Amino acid sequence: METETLTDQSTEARRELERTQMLQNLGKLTAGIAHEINTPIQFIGDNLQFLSNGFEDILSLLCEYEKFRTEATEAAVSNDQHERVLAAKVKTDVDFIAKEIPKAIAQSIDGIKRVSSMISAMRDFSHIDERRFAPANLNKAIESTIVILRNEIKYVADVETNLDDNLPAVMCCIDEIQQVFLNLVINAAHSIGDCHEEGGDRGLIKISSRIEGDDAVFTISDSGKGISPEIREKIFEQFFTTKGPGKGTGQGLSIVQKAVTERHNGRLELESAEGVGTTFTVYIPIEGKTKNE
């Protein structure tokens, strides 16, 4: 008895470590969230205000217009009224905003998209706490995690993505498959981004998605450094980690085995060479079969 208890409150604790580690992975992303949806809304602010003065002036040139019809069939047009209403369309300039206005309410409506793409987002990875099994929808997952991710990734590499239509619902613990592509896809960017640091090329992440008999499978590739054989078999151990202080708290591919194999009763499979990249693939059984039943 005094053994499962133990036995419980070690899983109580690593689940709430886990918690804490998605927690933290998020805090950290929030800054780049927040300059993700700022960037759109303050163009579409500029934009809101460009159409603003600019209805302002052709209101003004229409008015002009307006005088100069009336006033032309009242009695014959002065010099001074034709002057008056040139003036104002060359003050309008009319041509310049023909021109501008089809452009301002596309990058409007393009921003406004960026930003529903980014609060979608956010709602998806807002059930952190929920911790149960239902149907699923992992590409969706999987795109709403690149969405938060932006920010991470744009500096350093471009996304791939080959996303299998056919896939079903999965029936998963969604928080913690959540939190495995978010951990991947980090490291991804972050492999990425050392070689860029040292002088590397801008880099590619490449994801996938299949079914592979009654498993989803999903393949996570980047182009960083790669792992060297005599530390790949500690990357999975809870706390290692090659970063540096305050970079890394070698806890994210511990908990994406834990969630993954002993969870999810799935695999995870680690291909890598250094100098040329790292492959990781993710097998969730599609009909949630775990260890516990």
Second form
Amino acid sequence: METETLTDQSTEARRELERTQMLQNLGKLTAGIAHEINTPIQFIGDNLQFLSNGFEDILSLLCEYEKFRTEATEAAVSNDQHERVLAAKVKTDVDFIAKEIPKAIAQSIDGIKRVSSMISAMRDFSHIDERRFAPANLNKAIESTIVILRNEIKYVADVETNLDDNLPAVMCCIDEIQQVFLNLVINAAHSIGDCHEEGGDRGLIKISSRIEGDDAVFTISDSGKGISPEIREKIFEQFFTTKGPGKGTGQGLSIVQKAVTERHNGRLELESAEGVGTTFTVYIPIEGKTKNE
Amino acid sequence: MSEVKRIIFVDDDEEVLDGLRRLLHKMNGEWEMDFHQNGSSALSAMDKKTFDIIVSDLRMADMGGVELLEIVRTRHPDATRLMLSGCSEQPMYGKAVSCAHQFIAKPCDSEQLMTQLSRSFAIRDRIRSQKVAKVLPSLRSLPAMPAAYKKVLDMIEDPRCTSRDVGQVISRDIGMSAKILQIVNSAFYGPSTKISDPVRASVYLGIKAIKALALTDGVFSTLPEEKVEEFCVSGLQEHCVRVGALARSICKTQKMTDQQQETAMMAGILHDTGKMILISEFDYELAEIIRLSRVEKRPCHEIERETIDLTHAELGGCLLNLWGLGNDIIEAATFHHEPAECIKDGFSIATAVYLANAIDHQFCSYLSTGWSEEIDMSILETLELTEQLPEWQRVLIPTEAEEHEYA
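What about the form predicted together with its partner chain, after the form predicted alone?
Okay, now the whole complex, with that chain kicking things off.
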């Protein structure tokens, strides 16, 4: 009895720690998320202001034209009247406005889409504490992860996705799987970022999904610095980190492993070569965990 | 200064550049504008043409905004450097603060941007002196007193010290006060109203941020000891602190609000910002100006206008303006030798600082000051304040204990 209580307590404590780490992770991302929202809002605002000014100018030009038209029907048009309309046209800069209006509208619509996709991705991350097994669309989870991490990635790497549209809904605890993707993609970005800081080229993160037997399989590979054989054994240990002080908590991969193997009865594979990159492959049973149930 | 006003915009997001280009198209007759998607292309454009203002994004692939603006600072020191950024990451603050004159937070509305740009051009027009125009925008910081800076460094390592304690030390130093007000009033931290008290600024920023800033190269700097001695800078600093306290007392007798009194205090402390710039950048000229002032019995600012085409008052006003401090502080610094300007709109903070400065020069003098003018009594008559003067003068007469300390 006593041992059970202790086990319960320690499980509870571990979960508490995981939750804290998850929130910490998200907290660190808020600056990047804000940046990704601020940028489109900036140009949407500028475009709207331009459209508003342009609309006003065009309306007043239209008024001039209308006046000119009534005058023209009443009597012969004088040179003065003609000059006046011409001056109004030059002042309005019709060519510029006509050329820019369609682009301003298209870019603003695109900007709104950027903001919306960010907000919907944030919504996907906001149910972080449900912790129950339910069928979930994991391709969408990957896409949300990429959107949320856009600001962390875009300065150092491109992302290439190859997601299998036939992937069925996977019975899983979505908040934990989302956390797995988040941690793996952040690690990929950081690994490339380290190379980039040392003068390396822009990197590539490849993410794919496929079905293999009873499993949904996800690979996340980066062209980063790779993991040396000496530390490969240690990377799943809690509190192990190669990141500088204040940068990593050493919990990311330990949480990934626990979530995949213990909680979902899945598998985690790692392939890495120094100077070439790292690939993590995650296997999750589509029907949910079969063991211990 | 070039006749056409030129601005260069740098942002890695093409859509942001397009938006700006459209928005500012109506200014085409007055401004010439270039738009670049990366730092290197902007730099090569700047090598070919002179630009008055550069507006750069902070986070960009390849060359970041900080790196870009640092290069611009050395290659084109007279350009005004603004940062337009949607980034709010703390580690970047310190570096960004030392390379940009001001920050505009994305998203900003068109009016805010236009005001900022027009204001930057207006400041540039005021810097008539070619000599100064080459130096002023390249200044990253205003030098602090070595002792005060050291004290701040000690305090931030001391776990018992609060941000208020550090703020109090900063508030008695011209250089560090000006810098911390620039930082706290920038869009990065973005309080909605201007903060004009370094103590409040420190509390607002918090000890962690102050520590990060103090340790970032270029945020604070110090004067070499020889200059401190040659120009008796400690005397100048004490003078400024007295003027600040007196300006506050004067505002109090005029029933101004607490906030105005606080601003008057800071305006007084910063009124001689220009002198600090002269000491740090034009020491050779300054020594000659002081000598001539004493020999010819003419105030320094007259001779400054003849030798460097700009008085220390205007010079200080320009820097504080460039750094985006509040208007009251800028006016007080700019006009503290032009009483007529100080009473244009009746009694103001600028009036208080003018009076406080004149009274202080009457009663106290420090070693390396030049010849001082008398108080312009006509402005007191205009404002019907002549009877108040003795009361204000009394504030400065030291108490017995203080006299003991001075001796």
